[in-house]
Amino acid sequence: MKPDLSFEQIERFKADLEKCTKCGFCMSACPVYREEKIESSVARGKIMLVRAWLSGELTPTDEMAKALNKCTLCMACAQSCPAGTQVPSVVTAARADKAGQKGLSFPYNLVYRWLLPRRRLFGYSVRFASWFQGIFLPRTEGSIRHLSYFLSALGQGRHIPEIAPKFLRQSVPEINPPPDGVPVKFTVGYFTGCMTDFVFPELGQKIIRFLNRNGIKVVMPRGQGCCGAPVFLGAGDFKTGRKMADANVRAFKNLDYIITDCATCASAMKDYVKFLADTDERKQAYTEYAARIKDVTEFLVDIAKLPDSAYRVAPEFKGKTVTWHEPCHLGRYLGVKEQPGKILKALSDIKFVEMADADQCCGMAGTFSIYFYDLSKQIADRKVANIQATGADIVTTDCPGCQIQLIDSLTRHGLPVQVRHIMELLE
């Protein structure tokens, strides 16, 4: 007999489940799969796999939600696919429907479900966490700090940035408008995401400061959290990610643009009516979100459309070469992949090389680096032969989740090689 369970999310992206031909084109394509060459690691195979637990032939056991947690989420498998075999909206919705049956294992309920959607309540842990990261942790390189012991979960022995000692949302006002003299051409919400907001707040500063200088006036809300990328894309927790995205609508509903500095936060944000929108009315209001989002590299370049010239790199930045790293949710969920460039190019006080594989995952993807510290940091070595072989001093990317891997993987092999923000580059 067929155990009695739901399926609900699986059976929307059902028409994806039923395309996979098993030809194997994932196969050189899936940064998973290249390192381990295992079947339940490509995207075909885990295709086989939730088809079986569709059928009642498996049952959701801790073996199988590793293989469906063992998944990047990068798109590869489905910008290789000839049949157009949506993946990673499959696995999404697995793991939301195992979510539903076996519930979420400790800590994670307590983060995912208590601590990520009250951002004030998250703050004060963070806060809390960085008092031992200051007393008890020795630093590494610069403002790096080894986790070898604390936060083991999390850290792993993980080379990352020391938690700010003053958040964004304490140190800029809500509402930041352009200097004395210079006319408001556009009025943007700033969705500024976790690890802006606690780890590198210097850059949400230097992106207000631009935006501001350039006659764009930018609102942080207050009311913003997290985008809820690991809550319903990691763990498919979609009853948590629903209230968090249902408070970022709120926060952002009287702005015409939503600009990111994180492509995750973005492609997330834009997911909303794909994974979480239940009802009539938050279909609308998710799409109508989604439709405002905007990276800060798109808006500038397509929206706001700055002059080459407005474009001055940093002093401290003058001569180095530069490399780029596009992050995998940034062009292939985003689409967004010209627009970094055409600033990079714009800059002509740096040498720009473009690195080999530059949209090849990092293997940072969020939880997935949580999971599989010691996978991530295979593929990500990848990505360092590569950033190593252009012979930049600086390696430039979008997305913060990114720098963190980037950072690790440098200092772990001890290449001098600095890991900025792009928007970092800028004057």
Given for the second form:
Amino acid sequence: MKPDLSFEQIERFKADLEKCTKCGFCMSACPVYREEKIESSVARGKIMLVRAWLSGELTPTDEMAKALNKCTLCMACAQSCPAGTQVPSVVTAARADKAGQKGLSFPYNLVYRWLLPRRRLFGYSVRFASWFQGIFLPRTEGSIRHLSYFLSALGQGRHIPEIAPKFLRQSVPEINPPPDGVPVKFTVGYFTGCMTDFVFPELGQKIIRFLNRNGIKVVMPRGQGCCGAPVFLGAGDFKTGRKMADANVRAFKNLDYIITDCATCASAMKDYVKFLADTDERKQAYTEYAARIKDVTEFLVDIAKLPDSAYRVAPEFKGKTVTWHEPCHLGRYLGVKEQPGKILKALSDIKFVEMADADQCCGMAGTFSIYFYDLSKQIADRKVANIQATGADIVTTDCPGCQIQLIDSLTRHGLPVQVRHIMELLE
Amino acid sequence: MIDARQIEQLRKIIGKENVLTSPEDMVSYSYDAMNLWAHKPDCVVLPVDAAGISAVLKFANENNIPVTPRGGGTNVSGGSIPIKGGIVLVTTRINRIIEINKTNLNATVEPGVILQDFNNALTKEGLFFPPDPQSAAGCTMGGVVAENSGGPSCLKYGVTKQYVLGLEVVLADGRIVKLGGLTPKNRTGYELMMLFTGSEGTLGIISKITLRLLPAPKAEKTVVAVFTDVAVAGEAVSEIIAAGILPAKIEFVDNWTFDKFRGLLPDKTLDTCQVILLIQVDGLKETVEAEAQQIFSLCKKTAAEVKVAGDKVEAVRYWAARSAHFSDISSRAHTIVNDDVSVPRDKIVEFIKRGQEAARRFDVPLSFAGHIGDGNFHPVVLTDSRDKEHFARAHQCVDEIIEIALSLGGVISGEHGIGLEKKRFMKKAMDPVAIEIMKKIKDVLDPRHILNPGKIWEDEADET
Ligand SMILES: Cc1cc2nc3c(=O)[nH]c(=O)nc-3n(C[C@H](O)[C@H](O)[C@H](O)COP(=O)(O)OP(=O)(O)OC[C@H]3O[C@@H](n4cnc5c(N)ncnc54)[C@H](O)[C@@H]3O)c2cc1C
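Just the form predicted on its own so far, so send over the form predicted in complex with its partner chain.
First the chain shown before, then all remaining chains and molecules of the complex.
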């Protein structure tokens, strides 16, 4: 092992690694610690493990990998840290160095290095894999080695919507101008994450229609791919991550804004510069790219500045009680906290009730929930209890990943609460 | 050293999911919230109930295995470090709030409940548990009782021991004993609960706690005063008390951590001043308003700047800055050596002056902060344990500060406990007969000395 090379990424976040003073304030913030109550699951413990790895006291064993993977990157620890330690950055960097030292294991190497970066092929293999739901996939923790495909793994044992018969990219054109008579006020690029593309294509269609009706021309570049979150944040594969990042940057050249309906994709793409910028050109390109990314609610409220009257609830949701789950990536990462509430409060025909701990992680966290499905369910159960306490008919959110988790959890509990993306509520 | 067969037995006793043995887990349970000591256990157990604690202790006692109790591991005196190896027994999985009773004004909790979670539950009921260690976000109720913790509010409300009504404790041989009860008045026999309150895990493991509660104060008001000189601030504190006001909290920080107050107070004041006092009064709205005004006027006489927080949001921001003090100061040096002395209030000014003089003499950076209202200070010397010479001077300085406190009629630890950190002062700080009695009590309750060995009064000679 060459220590000088193998801690390349952690070295970049050394300041964070050193900031932690072990005060333990993260213990009441961490959703994983709340369930497991062992030191290696909480932020402070992970920092100490990484320090011990760096000092040579520990080596990157499976046990170490497990501790590093057991983090939803929800950022709650960083928010409560009086020293301002960005533990999620350290965890991500450590995952990368671990991958660098030990390599990715099969089948992640296949899926992440080869499939995810190839959007069309990935789409087909998702469909193919969906036929095999129930054969390859892990039912509980510990069997991740048998994981077949990332997305379909989410389906295993989970109550999730089926893979859509027709993907979004197959059902809408690349350029979507406003209807005749509506002048173009803005032109935006639409980044459709994998979930919207393959699982929730109607959401994408609805967003395009809403934007068009309000004078916003929507371009859906065909060259776009996966945001890369599962690859560079989840698996620590920065090399493939860069390929994906570069493809997205190319695809959205010349567009003033890049709109997303998935807080995870948006924040992962904003983080390209933090984790993936290995050259000056990339640093510049990623910085400039990040500045153009806007969550759809943020765009509507802060940039397009639509009047309250623009928001009308779709007939099917009239009279319903609605609550809001704030995705970690939306509130803590993107800092978009007020905008969704503004939209929901503008909808006069629904009753909006706030839920307790709305900003707490739902336990999805992408790859995390595949590695640790049981744990992910325990975290979700708290969310379910809070949803139930509001008496809402519908829980809305702004991240298809959270949506899948909420659908699964509410179904498991046999609750008749619908899960909707906030944009789906709009007419 | 525990052998493989014994680990297997422990797994049988409390379930394999509650026994940790990996090298990663041993590192995870080797530390407290300081950088002065670390020692790995041989294994970690996480019982899920009192019966589990009892079974582990019985086994450990029969096999002479050291057991170090641990809650949140936020102590700063080495208390939770398994300095002799053996088992770390963690209470975090025993974490139910069993009852909050509004009529009886009491609550019964398990030891692993995080203080902040308990406080959140009480707030919903309009109730209040006053002891407020600044580590509330991580420390557990068991740790709070075992350390007899205090915090800012103890000026008016006293420390944890004033709130303990009943305890369930597991003794070293595994017997589970119930002490005290549910009522605030109880004159049945000796106050045995008090033995375990503040015992730092050396006499038994607390498995259930009944606490007295208060109704939450109806109103609060925070006053912030900035002074050019620490001694002048100390005099302001004396004046407030002399005026017949008993604030809930009077805290202070010095300019080492003024950065946390940037944006809250004018830069000019922060750049030229030495110390910030934070004062909180609580009670009925009318009283609180009047007292805040009175404090404002008193401070105004000598302070460079005085502000009454306009609303709760503003007040919370001041208090958050205060609570960040410890980690802020810790992050400014590789190693900090901190202190927890408490001196009588009328000696505060003298204590601070002599402490600062000592730091100058030893040529080490010293930051003062703490619960100035009740005379409990946390002087912190910033150092680097890798620089042997500086580290030695830092220790000499801290030792001298402790000597100063003792000479003024103070104590070596106000709230953090003795643990490993202050063992060396015990002989000076306590009557030898009292130490003798403590040893006898230890022999009765834990004859084989398996519980948290190497702490408080045990010196090398005692440890054969
Ligand atoms: C930033 C910071 C601020 C702090 N501020 C304060 C403060 O204002 N006031 C204050 O008093 N302290 C303070 N502390 C110290 C510490 O947090 C408290 O002493 C706290 O109560 C310890 O609780 P814990 O659960 O972390 O206990 P641990 O650190 O796990 O253990 C502390 C001691 O108690 C024993 N113990 C733990 N649980 C049990 C049990 N169930 N039965 C028997 N023994 C047990 C352990 O063996 C050990 O000796 C602070 C610490 C930090 C890091």
